[in-house]
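In the form predicted on its own, a lone chain appears below as structure tokens.
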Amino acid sequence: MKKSFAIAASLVLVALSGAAVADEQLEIGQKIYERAFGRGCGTCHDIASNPQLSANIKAGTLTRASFEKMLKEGKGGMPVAIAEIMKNKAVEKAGYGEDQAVDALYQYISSK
């Protein structure tokens, strides 16, 4: 009974700090759009004329692996941002890499 009981316990611990780590995620995603070069991403990404980065995710045109390579390459009107995302205080807080930080962002994004 007490074997059960503690790998129940352990269950529900791995559970709450996923949960944990989800909701860090998403704090700083919100973080980088938020104040990506200063005014955030939403300056352009939230014109209607200018591609709307939630439903396209939402939609499927917009993968994940094309979202960063965006990010790191730019294209059209869109400037290289990693670095600037890279240089956001909340990154730098939580030690994340390129990889975490564009999964936060985009994580943010889908969330939306």
The other form holds:
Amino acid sequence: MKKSFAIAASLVLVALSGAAVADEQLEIGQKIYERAFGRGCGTCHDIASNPQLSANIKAGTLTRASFEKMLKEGKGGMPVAIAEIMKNKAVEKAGYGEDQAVDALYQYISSK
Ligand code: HEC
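Taking the form predicted on its own as the starting point, write out the structure of the form predicted in complex with heme C.
Entire complex below, previous chain first.
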């Protein structure tokens, strides 16, 4: 009885810390999205004539790999963004590396 309670309690803790990590990731992704280049990705991407990131991810045309490539190389009117992302205060504070920061941004945009 006691043992099964301990197991159940630790399972709840694992689930809760997983949710907290996911929340932190989305929050950091949002901060990058809203603050990159001082005005956010949305100043360009929430305009209909530019690529609609969330819709493209949902449609399967914007993969995690092509997303990352675009951030690192830029293209046409799309500026290279990785350095800007890495100097975001929330990214620095969390101690995220490039992969984690790009993941957070990709997850946030997917959730929009
Ligand atoms: C100055 C305006 C501008 C800003 C700011 C900007 N983008 Fe872009 N982005 C563009 C344009 C324009 C394109 C289309 C480039 C092309 O295909 O020629 C683009 C393309 C992209 C693509 C490829 C989309 C697809 O479906 O092929 C991604 C991913 C992307 N941007 C992510 C971001 C993210 C994330 C940020 C914020 C860190 C950001 N962009 C900030 C203008 C901008």
